[in-house]
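The chain that follows stands alone, in the form predicted alone, written as structure tokens.
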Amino acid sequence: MIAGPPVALTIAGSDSGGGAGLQADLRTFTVCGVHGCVAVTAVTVQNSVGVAGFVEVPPSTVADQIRAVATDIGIAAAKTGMLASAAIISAVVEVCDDIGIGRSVPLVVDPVAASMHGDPLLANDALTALRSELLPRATLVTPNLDEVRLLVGVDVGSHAEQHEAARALHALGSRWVLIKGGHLSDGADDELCLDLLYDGTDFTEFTGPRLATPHTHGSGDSLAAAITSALARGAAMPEAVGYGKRYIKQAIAHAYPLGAGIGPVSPFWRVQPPWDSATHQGY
């Protein structure tokens, strides 16, 4: 019998455009060599232009999905994306405490507070629950600079303020903090972007070229999912973040247009194309 791959769980919303959310997570899990399971938190109505609305899944149903996967299949690592409401966050925290996610099972928190188009995805009470309930249980939190401002009130405009934000977020309880610097331009070297990893003692910098493409939909989800995949496969945190950074660099480099707005980052660089348009042959 063939041994199965490690299992990773995404607790996130569905993107009807297929570019972000649990769809991006599952694509990333697959090409990174782990089996993906899902707990759906919300169903969004969105495309490449923006989010027109969303409907929340009942909190008890979100928790039941997590428990069903954990008690039968087992989970090697988990991540969160869009959690939609304070009630869903509380339900997720309760079931994760019951089954060990965030303790024996690594938990990556991608604090999705707004879409990349600027559409709000978390109300103020949900932000409070995220700070006080979920972050103290996180193994890693991966905010972008807009989410940093919402969570700790630090408006990052320099690398020094990036360090300040990392300390402030770590104080909320997450064991590791990754401050993503893709939106940071402090005039020092705009050709490079710097992500900063902090464990409460040491800082680790991950630098890479700033890629010129407007098509970055799902980049945050995909980075967090790649890191989660590496943790599920047994990597230590710095190695897992390095793996995630290498993955997302290629995914952004291979991003493609879709619809009238912002296209998604692409996992296709990791797989053989299923169809050859020149020869009209496929698998």
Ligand code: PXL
Second form
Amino acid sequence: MIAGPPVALTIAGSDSGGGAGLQADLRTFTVCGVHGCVAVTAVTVQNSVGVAGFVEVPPSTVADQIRAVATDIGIAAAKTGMLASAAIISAVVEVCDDIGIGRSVPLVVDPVAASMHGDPLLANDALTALRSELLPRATLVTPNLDEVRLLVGVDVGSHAEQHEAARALHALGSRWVLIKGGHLSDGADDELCLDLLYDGTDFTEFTGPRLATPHTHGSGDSLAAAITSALARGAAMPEAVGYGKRYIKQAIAHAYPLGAGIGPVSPFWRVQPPWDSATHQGY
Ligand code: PXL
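Form predicted alone done, so how does the form predicted in complex with the ligand look?
To see the whole picture, the full complex is given below, headed by that same chain.
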């Protein structure tokens, strides 16, 4: 019998457009060599131009999915994406404590609050639960600058403030924090994108060129999922983040248009490229 691949679990919402959410996570897990399991938290109704609405999965059903997977299949690493409500966060925290997610099993928390179009994906009163219940269990938290503002109230406008925000966020209890610089510009470094990893002692900077594409839907999810994949395969945190950064750089470089709005980042560069109808070849 062939030994199976490592297993990762995503606790996330469904994106009907297939660009972000659990669909992005599962695609990323697959091309990063990991079997993906899912606990669905919410079903969004969305396409490339925005989120029209969503329904939440009952918190007990979210917890039951996690327990079903953990007790039979076993999980080497887990990640959270859209969690929708305080009740879902509390249910996730309770079952994670029961089965060791966040202790023996690394837990990557992508603190998703809104879509790229600004549509809310997390209830306002759920921020407190995210901050006080989930972050103390996180192995890594991966906010963008908007999420940093929501979580610690720091409006990051410079690399010095990015360091300050990393310290404030680390104080909320996550073992590691990764502050994604995204659109941060700081004079001479304008063309560079700087993500800052901090473990309470050391800062590690991950820099890369800013890639010019409007199609970045699912980029945060895919980065966190690639990091989770590397952790599931046994990498230490700085190596896992380096792996994730290399993955997402290519995924953004190969992002494609879809619908009238924001297209998704692409996992295809790691596998068979899509069919090119102009040349009748894979490109
Ligand atoms: O990219 C964040 C995200 C996560 N999860 C779901 C989403 C989105 C963004 O739209 O729809 C379900």
